[in-house]
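What follows is a single chain, given as structure tokens, in the form predicted on its own.
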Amino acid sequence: MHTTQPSCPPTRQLTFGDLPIAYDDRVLDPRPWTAAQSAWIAELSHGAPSGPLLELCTGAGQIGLLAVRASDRDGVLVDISAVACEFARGNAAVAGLAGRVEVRQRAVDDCLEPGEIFPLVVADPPWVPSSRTGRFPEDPVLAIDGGSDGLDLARECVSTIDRCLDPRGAAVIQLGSIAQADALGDWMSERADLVAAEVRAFGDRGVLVLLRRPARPEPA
């Protein structure tokens, strides 16, 4: 008896920054504007401690891989989706970065090894409220559904960043709006040792938020 194997969607490719990125309909299409997140991490890399960068919710890997290339650091890329991790590994290999990148198929809240500290973190969580995901039928729900207010995965990312960010490090998280950035900032003020140091808006496409440890007073 022959069984029919489900066919995979056709693979597409685009150039993200200077990297060729392959993906298909099972992962979120790379958004060209998000190369700004990679560039910001590369900018922050100059003043950050040594060590690899961490990316949470990597998808096909484009933002993290471009950040690895631009910052000349190693990287750990995390996603819960096996398909996303397969694309991230393949894209790392094509870019010549396979030896510098570890891809982990894990949930955000269970992705760290004991004692791991990162000087730089990139986070790209889904941020569309669950009630609005139907407006984007071309996008896989897993990649865009951020829960009732769009911030469920963002809060998980912040909790993980709080556990692993070097005291002198920096993280950049992608959200959907200034309102979401404000709401996440309010949540952090009570639950994380992090502050939103800067917000960069990109029209109606999304926002990037810089997270740092709060400044400590100098000892007397």
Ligand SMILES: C[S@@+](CC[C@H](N)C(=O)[O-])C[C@H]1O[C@@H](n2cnc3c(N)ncnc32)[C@H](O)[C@@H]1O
Second form
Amino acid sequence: MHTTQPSCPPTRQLTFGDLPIAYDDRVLDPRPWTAAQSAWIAELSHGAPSGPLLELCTGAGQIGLLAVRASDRDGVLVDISAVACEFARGNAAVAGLAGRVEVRQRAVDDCLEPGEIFPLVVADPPWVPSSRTGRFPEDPVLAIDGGSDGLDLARECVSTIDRCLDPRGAAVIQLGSIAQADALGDWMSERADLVAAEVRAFGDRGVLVLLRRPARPEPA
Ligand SMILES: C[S@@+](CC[C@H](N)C(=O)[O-])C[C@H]1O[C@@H](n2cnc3c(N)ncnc32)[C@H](O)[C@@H]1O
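Provide the structure of the form predicted together with the named molecule, given the form predicted on its own shown above.
Time for the whole complex; same chain goes first.
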């Protein structure tokens, strides 16, 4: 009897920052501009408490791995996709970071161990509104579909960040537009102990938003 194995798409590779990253059509192609997210986390690392960084929605792992390398911290990388996690583990090993990185195949809203606190969080949720995912036929729907306004997963990331961010820590979340950053900021103002402290726009490719705990007045 003949059995046919489902064939995998061909593995491709690019250099992200200075890291070789393998991926295939089952995960989102790494986008070179997003190395700015790793660089921002490395910049923030100087003023942050010690401890590992967390990446939500890691895909093939490139943003988190570059941030781990640049900040000289350990990392926990989370994605719901088994294929993404396999690539993230493989890419960590090739970068010599396997001993510094834990890859968790978990959902954003169920990825934390009890009591876990992180000084730095990177989040790269899907942010394309569902009605527009058809414009990107090459991209896996799981990687880009952010629900009706594109912010379903971003809100889940913010809720998780709110549960685990050190009071002196910082998070950088990736979104599609300034309008989405404004909408998420409005949502956060009522439901999370976080503020959008800075927004950096990268033309029509996307935006990065820095999230921090609000400043509290010193006790008298
Ligand atoms: C926009 S891609 C980001 C991939 C990579 N970090 C990047 O920026 O190129 C979003 C990722 O989120 C993952 N994802 C989607 N829903 C998720 C969920 N509920 N929990 C965890 N990961 C999820 C997808 O598998 C995908 O890898």
